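Okay, so here's just one chain, in structure tokens, the form predicted alone.
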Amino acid sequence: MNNKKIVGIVGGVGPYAGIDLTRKIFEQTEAKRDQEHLPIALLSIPQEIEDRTLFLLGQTSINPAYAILKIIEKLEEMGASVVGIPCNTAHTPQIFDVIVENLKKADSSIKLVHMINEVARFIQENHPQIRNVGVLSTTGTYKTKVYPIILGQKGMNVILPNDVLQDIIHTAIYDPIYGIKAQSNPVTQIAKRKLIEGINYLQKEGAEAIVLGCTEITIAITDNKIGKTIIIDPTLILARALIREVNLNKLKPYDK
């Protein structure tokens, strides 16, 4: 598999997020038959990757960057030239920068796409009128303020849930009974209700667009708009960025 145009996907963060990214790559690719689709290598080894939020909250000292790095190295051995990680929390500097640093030390030729940078680029290019952006995410992403920092650099004002509501959003993702990580297909109604509660709050606070800043949330909420609010799907954006990096001619036009 020495094809330098293979797209690599780090699976297992969470497992359904990797499947969702793969599906969206297929959906966003110009192809009329099997052979016209891009080759994709998805490697999902969830038991080896520590939970990203636990690490960021100081509840484990094991940085998941190193396990993710090993998977990227295996994907490169399989011929991948471009890699995406379908996990927003893994793009916080405490994790992502360690991966990048070690790839450089290993003299890797992998192009690692930064999901949150791509979200900022996407909003700026496709919705330049938007200034107030709400974000729903895990508590790990929330605490690091990675979205406010990156979107703020593009002139956007980021609106986040308050701490009480953030706990509600986090449990919609992580609860062992009804959370999306426990039940992804189908997602439970209680998890969806909690997420909608968060969306309603951000709308009332003036969000013109809302980023679903956790790849589990994009499994539960699939709307392009809710009311007048644009819903931003980082997994879809990552899928389009990966196609762009491999073969721009294969990328479908963005349907606003």
Given for the second form:
Number of protein chains: 2
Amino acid sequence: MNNKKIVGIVGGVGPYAGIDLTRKIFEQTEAKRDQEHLPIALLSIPQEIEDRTLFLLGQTSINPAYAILKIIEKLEEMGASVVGIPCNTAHTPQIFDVIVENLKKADSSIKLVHMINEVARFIQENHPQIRNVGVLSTTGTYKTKVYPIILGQKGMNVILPNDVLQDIIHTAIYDPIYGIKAQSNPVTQIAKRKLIEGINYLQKEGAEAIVLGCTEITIAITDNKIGKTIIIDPTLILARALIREVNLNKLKPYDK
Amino acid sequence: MNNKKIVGIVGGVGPYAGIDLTRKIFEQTEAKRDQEHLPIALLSIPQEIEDRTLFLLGQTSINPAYAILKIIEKLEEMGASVVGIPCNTAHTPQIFDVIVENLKKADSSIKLVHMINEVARFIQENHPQIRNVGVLSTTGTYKTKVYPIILGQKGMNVILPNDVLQDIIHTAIYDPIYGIKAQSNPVTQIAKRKLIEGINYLQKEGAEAIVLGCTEITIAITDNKIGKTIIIDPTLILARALIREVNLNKLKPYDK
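Form predicted in complex with another copy of the chain, following the form predicted alone:
Following is the full complex, with the preceding chain placed first.
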């Protein structure tokens, strides 16, 4: 079991995003038999991980970085060499940098893939003509401006919802009755409608591509294109990056 | 992380069945927020586990029990107290008993849930009037008669396909081009058609309920009922049994 690189997945952020990433890894892998699939370990311990947005908004002082770190260490013990976290909000510097810093301190040899850097790289490699990129996300990701900063470094202009619309997007994810975190199979019509409202707004503001910058949103919206707008799924990009890191030969060609 | 019971899942048998079980655990859990979901660990190391049916048919001498055992031990190290294996064929005595015996030898305190025993219990509790139960499965499960034996002990009469039809069912799962193990999202029309052919046959033979006795089949057929026949999904039953074992209060009511 030791000579194969295991892909580690930090689950629980949210639980369904962990499954969605796992499924996308399998789907993007060249395999005709069970035995040809890549080894993966998914550890989903949601009760240990504070809500990322609550932390970024100052509504809890507990940084979820420490619980995520513990999970990454457990994954490493299990044999993981590469790890992905299917949560955009966890990639804000306030959380992600604390994880990386502590992994270094602990002398970990884990390669932690940065989902948002991978999204920037993906757009540049596959859609180099695109300049104006809309992003839908949680309010945590929104406020920290992690997408505008990272995509901005690659010369892209990021379009975000206004504050009123952002609240609507946030409830589509978090509402305890109809939000995607409470009901995801199927996603409720009201949650989906709110997300479509966000997409329509970003299209009107000139977005050529829209990043579904919260792993719950990618469960609700599965189109590759809406009208002329390219829809970008960071979970899919993370899945492909994780395969690339452990075994490039197993990565299916990218299907535009 | 230690005071909560983690549900361990032996993935890789097959890979998609591991995800399907994980998803069904989440769906059957009372939870409105990420943090309310149960902790789970999924370890999918498919390249280590010989095909269960090849072993049962004598086409390999390597018993997959030993690789499954190693994975269960790893899950226990990660904190799992209860484990499920989403593969019907792995529950034949030739494989399952070897796992149980070796867990005992190693003084493991894992509670390993037996999926097929749970199916028998489920039918008896929820559909006590049913006598004639059809079963679709791999040829490995078919030949060992594990379903007829276990359901027979509860007074049920098990109806199986004839040998010709059994070969058709097997290819729906294993064909390297159109089989579910090679293509599952979406499942191919030809694989689905072959399974429907099996269901029609069992209905004609008098089955009041049909067990989809291979976790790949439950990915292709998602109906609860076909005509008057109740369709029984062992993965769903295993998911509910695992929740029951770790935290009965979190189990959603069964929705017939």
